[in-house]
Amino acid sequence: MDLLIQFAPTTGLAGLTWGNAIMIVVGLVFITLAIVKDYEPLLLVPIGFGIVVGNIPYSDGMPLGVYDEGSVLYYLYFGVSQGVFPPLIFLGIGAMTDFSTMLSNPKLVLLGAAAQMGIFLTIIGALALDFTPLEAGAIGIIGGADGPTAIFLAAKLAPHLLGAIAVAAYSYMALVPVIQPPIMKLLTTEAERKIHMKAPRQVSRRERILFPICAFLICAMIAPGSIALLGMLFLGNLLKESGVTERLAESARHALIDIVTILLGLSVGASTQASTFLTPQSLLIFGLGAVSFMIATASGVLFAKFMNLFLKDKINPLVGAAGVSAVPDSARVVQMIGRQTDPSNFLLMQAMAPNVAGVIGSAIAAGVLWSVLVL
């Protein structure tokens, strides 16, 4: 019975908050709608069981924790924290990514660089709210759309906002179907949705290699600070379009991204600790994040209508929605919401192009952002 009377109170249950409670019910509605909905499962399961896992109690003499040095979760998070991780999912990125689509028509870029409006916006709606410029920076990167990047620049500029500025992006990132559609038919007629528009060109093989080179060299000087997301995913693509290395690519875009993958979101996840992640900045950091998201989508598609007023042959303005990072799901629902209003009509492969671009444009953004913080 004495041996009973002392385990007691270091079981979990025994020092269960009503925090804890909470954010593993989170978790479990990550994991379902997963799992049930599909919205980006390969990020949603990780992170929702991460969040199982990191709101279980223990006692204080464990060190279990992503924040209890010398655990395993410590030194998984490190990856999160130190901004590793990050990187090598650009370069399985780059390993799966055809920038052909963009090198054909590469007035679509622009696209990609509107949708970027969302992040600034959001900067100076969070310096309104009194945030620090370093805190408005980290948390305005969410409106890319791009889950590694918005980890990136949080460990760099506000690292104590870390596990709310990564849930709240890979968030809004599996609600993509969902956030964007209600934005893109309030901004854009029926008619404007049934253009079509001109297949892409044949791109040689000569432009996809020399491009990956070309604009690593164009991005990093103009933003030395995306060195290191930018570089891993030219290299990839490199690896990719080169042709001698298909080896290298094969295992960029598919073992190392899916390891990464389940480190990222399991150590992400468990970082959302009711005690340090249930705080009012967190619920005004998911606020900024939504709002971030819908700004810089209704940018790419409003500046498509700008665009037109000045283009003979015409851009969809549903297009300009996929400005935003998440690859590939932005490009998808572009083309579910085309073919609503018009079964003919196939925006994918168009779509494809401002949300390649819309990755870049963020990373150029988090490394313009680090500079002119930081320094």
The other form holds:
Amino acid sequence: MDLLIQFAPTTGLAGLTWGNAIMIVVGLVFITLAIVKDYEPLLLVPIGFGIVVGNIPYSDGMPLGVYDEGSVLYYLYFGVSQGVFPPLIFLGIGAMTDFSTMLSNPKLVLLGAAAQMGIFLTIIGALALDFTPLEAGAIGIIGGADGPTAIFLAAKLAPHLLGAIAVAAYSYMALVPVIQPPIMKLLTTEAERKIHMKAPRQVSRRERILFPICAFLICAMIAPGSIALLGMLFLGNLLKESGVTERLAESARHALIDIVTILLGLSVGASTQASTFLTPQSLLIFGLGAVSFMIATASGVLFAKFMNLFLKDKINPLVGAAGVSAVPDSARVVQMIGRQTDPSNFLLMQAMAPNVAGVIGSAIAAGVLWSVLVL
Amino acid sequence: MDLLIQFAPTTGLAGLTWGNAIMIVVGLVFITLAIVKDYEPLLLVPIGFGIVVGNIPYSDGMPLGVYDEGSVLYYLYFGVSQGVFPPLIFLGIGAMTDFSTMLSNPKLVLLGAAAQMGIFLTIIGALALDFTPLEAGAIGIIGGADGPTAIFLAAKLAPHLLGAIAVAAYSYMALVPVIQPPIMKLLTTEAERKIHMKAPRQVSRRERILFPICAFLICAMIAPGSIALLGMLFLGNLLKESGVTERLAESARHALIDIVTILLGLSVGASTQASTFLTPQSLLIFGLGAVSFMIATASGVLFAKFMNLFLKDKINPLVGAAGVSAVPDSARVVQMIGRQTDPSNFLLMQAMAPNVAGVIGSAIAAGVLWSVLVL
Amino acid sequence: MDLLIQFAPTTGLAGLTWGNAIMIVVGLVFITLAIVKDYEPLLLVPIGFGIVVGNIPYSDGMPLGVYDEGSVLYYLYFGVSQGVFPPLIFLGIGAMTDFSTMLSNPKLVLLGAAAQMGIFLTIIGALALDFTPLEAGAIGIIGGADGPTAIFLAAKLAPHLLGAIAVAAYSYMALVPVIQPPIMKLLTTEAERKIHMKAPRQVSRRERILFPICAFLICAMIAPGSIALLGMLFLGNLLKESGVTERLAESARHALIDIVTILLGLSVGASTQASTFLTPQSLLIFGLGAVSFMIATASGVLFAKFMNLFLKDKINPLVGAAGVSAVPDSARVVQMIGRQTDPSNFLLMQAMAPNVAGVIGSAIAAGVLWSVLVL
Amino acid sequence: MHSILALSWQNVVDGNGVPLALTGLAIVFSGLVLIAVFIAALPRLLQQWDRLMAPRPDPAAAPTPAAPESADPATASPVVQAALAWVAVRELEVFRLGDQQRLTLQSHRRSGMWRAIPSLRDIDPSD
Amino acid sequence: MHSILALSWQNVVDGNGVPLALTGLAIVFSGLVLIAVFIAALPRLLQQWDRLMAPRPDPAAAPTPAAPESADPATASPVVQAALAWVAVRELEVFRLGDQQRLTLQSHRRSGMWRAIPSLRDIDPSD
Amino acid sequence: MHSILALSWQNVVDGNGVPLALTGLAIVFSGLVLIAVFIAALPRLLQQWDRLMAPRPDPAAAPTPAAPESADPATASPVVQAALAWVAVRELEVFRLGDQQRLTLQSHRRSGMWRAIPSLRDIDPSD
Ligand code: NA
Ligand code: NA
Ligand code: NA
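Having gone through the form predicted alone, I am curious about the other one (the form predicted together with another copy of the chain); can you provide its structure?
In what comes next, the whole complex appears, and the chain from above leads the way.
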């Protein structure tokens, strides 16, 4: 009986705080959204379950949590905190990404650059809200709309905010179909939304092979801080396109990325223990993240309109919104809004160009921020 | 010539002890049983080969063994000694387990609890035989008939006994078709063995999705020490049942669990070096393990008979023997014994319910033992 | 503006040395050879890309390279520097290797031993060129024509030369179709090249199951230093041949080996930073490596001719060249040269026997060198 | 070996053996009893949830549409499944990801970003 | 919550916010502009390379043979691909690696050492 | 570069080069000779084992039944294998593990616990 009494305080129920309960509900909401709404389920299910796991209370003496040296979650989280998992995910993404649409639409690449404005304006906002420069850099990258990039940079610049930044980034990526449409409609006229664009040309195999190598060299020479992410992205793509390493690409885009995604999602989710997560800072981060996504969307759309001033073949400015990355959801949103105005207007292929360019753009931004802020 | 003479003592033959030779034969027996008798081959082949590898003698200066820092086996064994591999295996098992039969037979869940009696009575036996409480807890868990659970708890409570406990657990799991039948026949009448049970009802997809989430919350609140194992088990199951993360479940139940199984089996096997393994303690552990399996089987059967005192729809008490887990071998044994008495009696589906409940039960037991004994 | 100026020196271009530029070109040549000539693409593409990645200059303060503690490449390279990746690759190779041709041609196994002469004569050469005994041993193993074996031994004996040794080993393995033919033609008469050999006999499943176990025991007893490599090779083969562990073999030969190959290739390539790689030593290592491959080829051919003095069923001496391993390229070269002389002479099956024997032979050699040189 | 088999009840008492066993068993039982109660109640809870949600026409509120579970192919007999599979082989979209890749069958349900990316080159804009 | 939303421009100035943002954006743009320029120029560069290489009869000099890209099955319509896949199923070499292994389709293109090894037992010497 | 190519025999002597090489080669040879002897003797050893076991009617004593190896599909010609595979596609139990999962062919040989679990929902009780 004594033992039962001694055991009681070690149970989860005994230590449950309101914060834990709230976070567990948040985790359940994530899982529900993923299953019912099909919002980024591959990430929201593991992250949501991780949030639940991370908010089960336990006694101090037992190493169970992400931050307890020697626990299982500690070892899994090691891949997050040391920035190893994001590049591995990029390897898999590279091995599944087809850059053809981008190769056939070079000028749309600029839209992927414009949308990174969200990152840098958010940094200014975060500084104004009294975050340190390192923290501001890590918060700004939420606007890159790339989970692995955000986790990688947050791990380097502000590990104590990693959980909030990662959860904010994935939340808004999942909410892209909710956040982007009003902004896109606000900033475009109906005539603009009706612009049809030429079908992309056929891209040769040689172009697809040379692209990852040369693009890597360009990015690496400009921002070496991005090589961990972009080296993996372009290596994965080279494995896919080379034609002689298909079996490696196959394993990178299936077994490797799946396993790493489960472990990353679970451990990132589990890092949101209420005691460290439920702070005013986290709320600010979520607010800044939302602003960041909106600025990024608006920048992409407006830059497309700006480019149209100089172009003969006009760009449909909706396509600019795909520059935020959040592959491929924001490209889908572009297609959807385009067809709402003109059901015969198919913009998906064109939207994929700024979409993948946005991935490269935010990885470069991460590299720049890392070297400028750390050195 | 001098060098050849200098090399001679570094060869394996030179250092071979009787103990090594015996252990190598044990390893070969494991492999033979796996191949010829098809006893748990996925684990007995790697473990058996590991026992052979771990008993090749080598010079002291060369880091080759599981316990030599910097050796290859040391790094592989790290996943065992830190308890990382068992949860990963549970992730894969969750991604392949179908809890439907259990969901449609809630009362059979109790049989999975009753069979854990084997764990706790064995602890008393181990204490009586002069093992410390920590050791006794680790030995008792053999009766849970779950390899990963046994390895996980042994790594936490009594790492020095891990090899013996793991080998005992897997040996007896492989021997379930030999150990259980006599006990089952002894404790049941022919009339009882002839009891037919209703076919399980259809289970809806929503039930299958909600189950892993809610069952996790229940278990975690009661015994947080079990979240490393059960968090992974139920996450894997959620990935399988959610319908939107099938590719993650697929990789968890194939690439991940296969790779981890090979590495776990090999390194657990290799941890059985004769010098540390061939001790009277190991013999006692094997003895206690056998007793543990017998008590677990008997408890399951007897508890089913006890439940029948209160039930209108009688349970076939054979089904209680499946509560020991050893998935799915003990459920197969139930089916086999059932049909020996009445060839038209198919109990496999019903036996799967206590079978998977037993997995949950022994993981809870591990969590309880960990928190009570370590704190 | 100040920041832009402050950023400028952190860019890759600013720090680019001639050495880096040369190495980047070398990396691009590797990739080109792999894609255009199909030379060992599974390794040359990741290594070549790794060479490019490893020679992107970056500021001192940023941990990006293989040798910077805490960087992503540092963690990936850990598997190389600690010798963990090569055994894992051997596990996968074992799970795909069919030893049948060897089992049906026991005497051809000796050719796999003879070709290891390249290893040991090269050690003498390396000593003469003023390398230390440890370095000489690591350099000699290039002649084993086995990438994982070379990396494993170099990591143990001379980690500072690992990059050069690994790149040399894989380069020459890729160049086997260029290096071997002239030597093979020089050392054989046309009559010898026309010798037909008997078709190998059928090998029973039992033989294929018993072989990996017994061969492991033989090798391990003679040279325990080889168990890390050969234990994995034969375990993989046992998983393949046992007939009851096919799913483990499947994952070992697909997901596991593919993932490890990408990570090993990338990080080995990235370890060739110009500052440590472009040294006279590296040139000597490449020279010695070439000599090593030639000696190995010649030894195999000449030993076959020597064996013919005593044999009734003559061996086609070309088959001896396959003893260097470089599986299966050197066996293909044998087939090709054989058919050049007599288009009806198919030697591939016979050449596979010394080919896989050569893998075992060089792993034994690595074990011997490790224990003799380290103890 | 019999000499070391000396059982000592004192050790059990010192090690708190009996309370430990009882506590442990009690907790294991309580956990599994709660699970049993939960899964026994689950079908009724779901029914009530459906009744609560039915008047509201919002289709998103229900966690999943009340699918005709009896048609679930996973629960049909192996023979029916084999037939279904056969039809699937012929009818479903078959596509190749790369040059040397094995053929895969792709169901029409999307599953997030990764499944979508590789097929973008082939994507039918009228999708 | 509004109380902590006090925006301070001084913090931005102290943190070098504006130059940081401008620098960052400039570098991101220069990177992607260079990539855009490169991929815009790439087709013409390849054409010139082909012209340079054409007189030389060495087939190895060209990075890849000028394959008829339009016939690339990966770019054909899903229907054509489905048909191609169907033919592949019937025509390509089908072989089993082991007793319990799933059937795989093997294209004729070799991809280095690993693909070759498992098939050695079945190898046709006239290959 | 020729200047650093100065060969020094003294280094070889100091480094024990020659005995090292001879020892190493001797051990490599002894290892592979033993393997060669073993695999040469293996068929006869197995024959004798079978003869020893034959009188005893216990079928479990023989490591594997003397299977008709010549019928092993893995050693048949690719054409025969293709045909076998074709039949397999039609005849073997085809089942689906989940909603979106690729079809797999399942041979009748069980391989331990994992293969069994996913099929439990579909299991035929008369199995
Ligand atoms: Na982006
Ligand atoms: Na159990
Ligand atoms: Na070799």
